[in-house]
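Next up is one chain by itself, shown in structure tokens, the form predicted on its own.
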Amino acid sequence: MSKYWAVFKTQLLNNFAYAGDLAAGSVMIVLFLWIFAQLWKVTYSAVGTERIAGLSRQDTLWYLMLAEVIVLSKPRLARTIAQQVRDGSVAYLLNKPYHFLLYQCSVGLGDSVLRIVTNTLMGGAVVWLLVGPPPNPQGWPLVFVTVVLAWLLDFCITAMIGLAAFITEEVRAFEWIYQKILFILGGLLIPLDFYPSWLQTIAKATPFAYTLYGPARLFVEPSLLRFGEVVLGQVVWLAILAGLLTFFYQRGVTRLAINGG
């Protein structure tokens, strides 16, 4: 593994040299919260209650802001794979002496640790100044490990998508599909504590609920029994999705098409 780890710490020491970018890439996560702050504090009055489903309006803008870290921190693994297709590099990375997708996963680790904590600094200051201070710190590190089994969720997601490549070449449209699941049955933009219980029952048996919901709905209220909850579904989806990618790897590397160089 130590060559995944040197590939990971370059890339790490690579957006380093960028931070300013990065800092500037995490004026979106602040726009969004204040909107949703905006949209959220007059739901709120509106129904003329402090709390919807157990959650107040405070819990609500934290946990909207773990899910805004989660998705505007993840790499465009897919859009990648699909250039490295187009122009013919890929030829060149599956020829390297290390395996295909543990590289993409070490470079992919290594773009996003940076965007997670600028994301999160930002976007929780914004959050504190509106709604007041985060939940209990004494949760924070069990979010940190759902939130690492959520990255990787969704790298086997999205490295499938960009496996698609293989044999379509463009995978923007599977791109845009999974992003809007991710809004609905992900809990990105509402909590699913507000869906019908009929739908809550479907979004929280997929894995996009264990991506973005699990661990923002963790954040907001940190106890062992709802971590292990999470935990035990994340893993056992990350063994199907692993198992998933890796067949589609096998089976797309023999109809891969090479273009460009």
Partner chain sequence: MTSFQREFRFLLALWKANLLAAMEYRGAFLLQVVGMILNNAIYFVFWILFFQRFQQVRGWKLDDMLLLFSVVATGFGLATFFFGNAVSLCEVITEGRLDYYLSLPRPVLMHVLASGSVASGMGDFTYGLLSFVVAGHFGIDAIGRFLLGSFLAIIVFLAVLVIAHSTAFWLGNANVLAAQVTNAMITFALYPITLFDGTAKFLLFTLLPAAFVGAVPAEFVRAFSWRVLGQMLGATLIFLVLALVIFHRGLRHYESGSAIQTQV
Second form
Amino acid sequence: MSKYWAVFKTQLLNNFAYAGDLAAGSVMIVLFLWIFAQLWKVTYSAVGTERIAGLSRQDTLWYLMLAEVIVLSKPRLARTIAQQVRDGSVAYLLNKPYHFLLYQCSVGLGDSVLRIVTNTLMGGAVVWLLVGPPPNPQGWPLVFVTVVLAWLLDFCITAMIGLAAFITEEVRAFEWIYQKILFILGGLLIPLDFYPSWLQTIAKATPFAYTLYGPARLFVEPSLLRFGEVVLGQVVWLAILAGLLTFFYQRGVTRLAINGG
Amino acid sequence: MTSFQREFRFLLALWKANLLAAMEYRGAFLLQVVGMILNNAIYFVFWILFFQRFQQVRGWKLDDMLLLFSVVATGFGLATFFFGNAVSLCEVITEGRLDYYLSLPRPVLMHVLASGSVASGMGDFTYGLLSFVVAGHFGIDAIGRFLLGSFLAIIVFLAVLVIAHSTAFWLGNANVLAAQVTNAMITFALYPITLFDGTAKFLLFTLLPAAFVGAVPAEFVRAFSWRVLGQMLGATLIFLVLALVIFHRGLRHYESGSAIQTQV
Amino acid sequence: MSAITVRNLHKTFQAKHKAAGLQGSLRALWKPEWQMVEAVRDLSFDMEDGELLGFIGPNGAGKSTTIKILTGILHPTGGDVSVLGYVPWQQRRDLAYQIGSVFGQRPQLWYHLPAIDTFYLFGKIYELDDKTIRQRIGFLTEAFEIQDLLETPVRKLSLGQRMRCEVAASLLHKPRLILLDEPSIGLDVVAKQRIRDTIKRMNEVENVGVLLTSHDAGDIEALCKRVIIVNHGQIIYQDKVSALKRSYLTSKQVDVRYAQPLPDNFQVAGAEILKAGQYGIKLRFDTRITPVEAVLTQLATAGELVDVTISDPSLEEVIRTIYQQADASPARRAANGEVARERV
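Form predicted together with its partner chain structure, per the form predicted on its own context:
Let's see the whole complex now, leading with the same chain.
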């Protein structure tokens, strides 16, 4: 385990060297949240009620903030793995004494940690200024747990997309499509609660809802019951996706061995 | 032959070379085009869901949104497909790759921009056309306005990208800045302009002219107006001239990359 | 007629100076310190039409900067330049029709396309009609022996093959002058020789002027009639290559082997012993002080000779000597060939 910790730490330190880029990157979350604040200000005043589908304007914006933090802090894993497969450096990674996927996971986490921090600070500051204080801090530790699990869910899916590079050269298209499906079915741009009920049912049955909607909704309305539901769903999906990932990885490696042979 | 004709012929030759290069990787090219169409289409589901529930944003309806997406996607798509180096100009500058263009007897800026092509731009463009068709403005005059509006949007897009990337002449590394400007342009262009008022709206017509690649041409496609046409033409001219001046000023500062990097 | 005239050329770059480490980065962010770097200082020279001129110097000497000013890529800080009657940075495009350039480290051929496609694109760039460009490509592919390479995507060519295509591309529009910046960089001996041969042939056939920079003295020796040596942005020597050799090749080195062992403290009057073994000796002497004959006579009388090798120092060594002399002079002032030779 200690070697993965070391990989994580090195990657984290490496990111400190690009502190300027990191700060500049968090400009994006400020921009998105500011636009969302305008959109929902107009929409709430047009609807004329305090709450829409049980969420106040304040709730909606804090929900969107957490969802954006998760999306904007993801590592560009699929692209990285695809690049490594294409330029052959994957061979160096495969013959080192660690598990390729756990290695990628440590690197990815090292990449994300700082971004999660800066995005949360910047995004939180904007939303606080625009609509007021964040939801009950007692729920934060629970939210943190679900954010970590959400990150792992996303890791499994993006790693699978990256592994697709064993078969096809170009994986960016898959990355875009996954990203947009995540946006819609995960509820990045509007809380799922505002969807027509049939679509809510579909969305909530997918892992995407557990990546964004689950943690974000828990954030604005923390409760142990909700926490239990979210974590249960996340763990079940994680088991399924991790299984699939391992399966595809083993298939991919054999393929690579044949190519290299 | 007039000089315009000569440069246009040259442009055609460049595009042909780009097409040949893209055809070296046919599969990847097609995948990117289809991927980008799907990417945009899925993203647009957000607005369908939104308007189904809330009907309008200060007068903007789903139909306006379709026109907005069609203009922005067409403009950005064609700009990046035919002038693909516009999104990586700062690297061309900092890595000293301008040497090549400067040693050939052609207009440098046009030559640089048209020497690259972003495959997904073709996907954006196709999506823009689809969005226009779905919006259903089939009159010959509406199509004419769509063509003109998109054409001016392409120029404003390119002009803003060139200005943002040209900062590399002075700043050295301008990657992050240029990327942020590009992202901000597209993001702001894709929201109803009616959301913004006061300073924000002013900025969207000046410092970050997202309005001129989205809302303004979209309004023009919807209905002809001399005022909007005047606005568009004026803005296009201003940003075009600004881009040319800034880029050519920058050329005097050009340091040709490696010459000095290896020395200091 | 002069193809190139350069008078008092200056080029200063501004470089951001940054102290080491994170602290230095932060400080540079708030208050950048600027440092002026003089890449070219007070350079003057001429080049005749159809001449083969070599420009030589170590990395960072200002060679590339000078070439880039001559092609109009960089604007100079001061001084006058005329290339084929044009001021490069003001009449860049007019000049570009008349000259060709190859930058060894910057490919001009499209990476993913076969060279022939770039050749036709260049035809459009230089506004050649289809018939002219086809004839020209035919002529050049033969001269450069690249018929078999034309249809292969450039990314699949070896460096030497690519370089031959690059040089051919720069000659498509029949320029009066080509500027080659490090054309042989990274090439192996055989590939280098091939490039040199074709360049030389093009100069003979079409009387195209060649200005060549290199840090490889071999390029200059094989190709150029005249050489300019620069260091720290200044000319430290300029003259014919033959004169350079004559004036600097004043020392000779002799390697001798004998049939019998030599006496222990064997000496040759007027020569310096570099290495002495039981059966052989290696020594060096200055031909202006000690005649060759005197040394050989001494060596011949010392025992039964098995083998003798007399050699000149390589041009490389000669140039190293010139750099050292230029660096050693206290003011490091601009010295032309005459001054440099007097000091020897």
